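Single chain ahead, by itself, as structure tokens, in the form predicted on its own.
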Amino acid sequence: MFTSVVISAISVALFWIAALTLWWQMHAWRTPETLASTRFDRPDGGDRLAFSLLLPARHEQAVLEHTIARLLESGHTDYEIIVIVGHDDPETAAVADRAAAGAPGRVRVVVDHNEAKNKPKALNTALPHCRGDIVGVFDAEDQVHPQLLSHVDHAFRATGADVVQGGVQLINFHSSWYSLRNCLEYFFWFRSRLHLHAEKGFIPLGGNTVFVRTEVLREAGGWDQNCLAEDCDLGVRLSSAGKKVVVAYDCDMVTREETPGSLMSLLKQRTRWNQGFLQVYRKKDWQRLPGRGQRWLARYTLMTPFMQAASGVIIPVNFAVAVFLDVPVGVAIITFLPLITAMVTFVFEIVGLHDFGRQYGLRVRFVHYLKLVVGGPFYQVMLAGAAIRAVWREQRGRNEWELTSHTGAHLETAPSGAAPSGAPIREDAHR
């Protein structure tokens, strides 16, 4: 009795949280107003913000160069990009040093002298150089695009954000199976849920793309050096500290990378963010936020990790004690609960996969969706491990900073069988 119990209230409590997160995932397809209410709204032609972009870029010498020359194509009058390198990293500062030497005035280098470097070091080594009303974050491997400034520039007088997130897409799908999952899961979050977050008042910060006035940055302090996930870590204060953040995406927007380059690099990544989230969790900023359901909207967000690592473990443990023990037929039935959400997940992941392949003029064939689907599992799989690695880290104290690097694969030309660049298959044009 005592085991059908646990069974199904395990089984139950699966399916609610499976049901709830997709639900929150499908944001943005539930009306055609909500999607219309994601775009960015037309300039008005007036450049009247100045930017200060910060790029740091660690060991990132064959990405680096290409980057920096796709923000100096920005349409915006009034920008200034500075590139942070390491104070041991003379081959990425070599390119840094060469392309201020070749923009004087637009692109200014900073050295980072701490001897742990990371992420959020960085970034606050910097903000006391920045100059412009606002604060933008770039990562070494970035592809912006020419008009996004001009945009940014407007949603921040149009709506008086404090902060404004815009899209991010990893572009390579073809590059692996899992990259075609990574890219998808990309498309989901900063097309649809993060709309979410922003409307209920508590979100977690992308760490690229996104810009803050810098009143309001050197207010809150900057990042926190010690937090792997130090763009979460900036949404939940600022979230706490009630500053509006804008969210919009558009296709035509959007700053393009690429997923990590092994499934091992791709791990260490999300253990990186994963060990984040849960040191955000501890520090308890998030109760401070005004109203029960952002509280209750954020732990549960922050605890994604701890639910990713128990249902690695729960899910075939419960599924094989309902299997190879005699419980009755309806426990049993309860235990496939679970399942009826994944299979819902799946369709919906096929529709998204269509929609993210005529957005972004790419023609995903039949293979990629069986790639989708036959992935599913496996995918899964290694979510759950980066989330038990990122608890076990946590628990004995690594907080050392596992760097993903970059080798451009999100600047290869179209894969075979891709429409061409620019085709006019995409339904999500700017308007």
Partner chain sequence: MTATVPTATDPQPADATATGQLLPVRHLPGSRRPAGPDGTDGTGAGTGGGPGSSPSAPARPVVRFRSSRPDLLLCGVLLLVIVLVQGWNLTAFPALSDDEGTYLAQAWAVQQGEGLAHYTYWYDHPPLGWIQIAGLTWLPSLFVPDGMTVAPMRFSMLAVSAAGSVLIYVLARRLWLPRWAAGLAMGLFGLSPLSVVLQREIFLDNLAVVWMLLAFCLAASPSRHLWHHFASGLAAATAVLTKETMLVVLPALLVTMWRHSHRDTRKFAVTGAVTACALIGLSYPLYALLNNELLPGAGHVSLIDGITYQMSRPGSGFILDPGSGSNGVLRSWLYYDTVLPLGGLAGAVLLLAAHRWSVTARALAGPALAAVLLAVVAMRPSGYLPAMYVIQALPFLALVLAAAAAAVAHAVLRRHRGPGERRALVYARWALAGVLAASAAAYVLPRWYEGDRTALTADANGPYRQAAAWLGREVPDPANTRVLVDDALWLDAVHSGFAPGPGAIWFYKADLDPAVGKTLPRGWRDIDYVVSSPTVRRDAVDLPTVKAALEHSTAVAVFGTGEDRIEIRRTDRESGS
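Please give the other form, namely the form predicted in complex with the partner chain, since only the form predicted on its own has been shown so far.
For this one, just the chain is written down, with no partner chains and no other molecules.
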């Protein structure tokens, strides 16, 4: 009897957690009107705002040049690119200096002299140098659409937003089994879930293709340089201060990125994010959110990785208990509830992969759908591992930055179906 009650309670709880997550994940496709509202409005042609685009780069000489060149193709009239390089990274600095010499006035280089380096410190270093009305953040490996700035310009003016979060999309789904899932995660997050957060007034911002009014950013004191998820932290602080955040996703306009080059670096990246989420949770800025619903959403969102980890462990155990222990049939059926939500999630992921392929003109083959489904449980294990590792590191006070390395896999223009072999795969830099 006791076993039955415990199993049922756990199953029902897991069911609700999964159902709620699914509900939010599918936000953009709820109605055709919601989907339409996630896109950028067509710009009116008048570029009125000045942009300062921050481009922190660290040991990323392989991709930096391409990124700057791409940014320079922008159709907007008024912007500057500020490349931030470390004082101990001459290779990247050389690439940046060469770009600055090639486009004087457009490209500037700021050197970060902090001993221990991380992204928020780099960004804070550059903030005083920004001359534009809007600060935009990109990563060194980003492929930015030439029309993006004009759209963002229009979005700021049309909506009176303080922050515009553009879409970021991992593209190299064919590189490996985990990159497939990773790409899809981004698809659901930027295409759908973030819009829900913007609507509810609590939003953890993405790390790049994010645009903030310069004075708002300075007022907020820039980025928290001790936080491992400085983007999330900034979003939470700005949401709590009642700033208006607008999210826009347009498959033509998204910033294209690549997945981490190895499973290990993905694990480290996830660990960092999870640790960052924990830190943001503990900073308690979210408690200043005005609405009870918002605070619950914040609590839930920041805790999600850990619930994910827990359910990754509990679901199989629960299932095994139900099948192998002698419980009443009704109770056994209840234990299948979380499995049902998992199945529904799988199905929506399959449809999402199809939609992803359609929108980005990528050929998704049967084998990819197969990988998506078969890889699901393993990816879940990886996520759970990252969550556990995050808690463990946070407990031990190890909160230094584990950088995610990039290889340029997304720069392959022809989707060949095979992982690019020419680019060197490096491990994350540990400092």
